[in-house]
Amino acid sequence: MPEKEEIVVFDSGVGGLSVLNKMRTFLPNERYLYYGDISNAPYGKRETAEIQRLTLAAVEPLISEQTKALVIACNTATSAAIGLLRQKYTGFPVIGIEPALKPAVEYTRTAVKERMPCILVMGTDRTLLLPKYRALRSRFEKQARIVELPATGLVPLVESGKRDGSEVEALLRSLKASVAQFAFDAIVLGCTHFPFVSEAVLRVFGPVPQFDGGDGVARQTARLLRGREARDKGGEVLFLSSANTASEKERYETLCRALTERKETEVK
């Protein structure tokens, strides 16, 4: 067995980091290695076959005899490619993310009862049109009525380290008078650079339940490491791009540093 494994997290740019949060959480000893494909960013308006290019060939130099697990932190990514990193990859689990629909209609069950709900769920305009999530939607239409709202302008924004602001409220204001007749029980965050403006997203919609998937891939990869949880490597993480510049990494390691709220983290 390798003396230092690591799980391996994977996203188009920084929004990944909000599911690294979260798996630090219920994973806090392991060895994280995160690399963002910041230089190609944002996939949500990339075809599904560029999509898929381009997650295979970042993936690939990332995975080694060390790889405890790969994380696909990217709703766009994991719906065009989980399938075929699933096919390559079959010594450790690979686990991908999908917009927290299920909890959304879950909760609403519960809190609504006299009508049938309204979730809203934003997303990439990729993400919400690829065959995974149309499956995932098609699963639940019937409990509640589903808006779809895409909102790839807000991955820029946060790859731009903005996750407030008046510009921040200017586009979500927008966004949300192409949805103003309906009346939300629940939001599904369903991009994982999402849930860094949920504080702007709570004011421009309102005190509506929010979900996102970040909590749903930190328990399933707990689960599936089960036994086998590092217990003394004290949850260390080295951050990784595909940044071509001097300016460009210097950018990504602010806001690694910001987005992950910790100091004793490693760049490269």
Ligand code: DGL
The other form holds:
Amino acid sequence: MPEKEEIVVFDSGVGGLSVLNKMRTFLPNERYLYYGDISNAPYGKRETAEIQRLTLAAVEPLISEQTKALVIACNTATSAAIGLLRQKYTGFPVIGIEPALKPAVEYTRTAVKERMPCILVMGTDRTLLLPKYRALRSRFEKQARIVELPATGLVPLVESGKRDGSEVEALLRSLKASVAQFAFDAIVLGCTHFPFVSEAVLRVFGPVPQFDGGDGVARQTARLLRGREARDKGGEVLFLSSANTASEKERYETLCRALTERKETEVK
Ligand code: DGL
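Right, and the form predicted together with D-glutamic acid (DGL) of this protein, after the form predicted alone?
So here's everything in the complex, that chain up top.
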């Protein structure tokens, strides 16, 4: 039996690359298969059953004897389908992502004294509505005032290669208007696409610490694979997608290259 030697990373599009980047830092010698369901993104405004169907259908052909772990690098797909995936795949760890509310609350516990801290959670419409996030929120609502901001509209911008500039900033400003009465102590980027617009978020919302779940997922995967780390795959990635046309494929490839730039590779 050959060694299982591939970590499958799934997202509705290119957002999961923000997680893949962290995974390659924590587990630098693995081989990765990254899949973006770009022809169906964004998932964030779809119904739960549809997200479940799309996720299960996209993941199935990616799984093989070689699969060492499956990482759902998408808050929306995790919230909708992680239970179904764990039922279906039992021979390897299935790791999901959730909005990084816990690290944000931990940060405010020491940074904000003598008043209730206020935390903004940005996510897709569906993530913020689903029971998984509602349960997470209820664990922390005694420790912080938690304000949600559905921001699925940012996803198509990132998918089209826009990370900064007037369109991203204009959308962020209009989103901010709906929560203008609050002063935030921390911002949770609860969608894996959002770390790619973090500089624009900083400009629009000001110098407030931002938290995303990528680190937690990478640490958890490394912990679950301890003792079984690959030594020689060098972090190589095979990028696959549901692109239908040559131009979609080209756009995806260009974005994958741009969003996975690794400084340490340049240094070598
Ligand atoms: N990147 C995904 C997430 O973390 C979802 C984006 C979408 O397709 O709406 O929620």
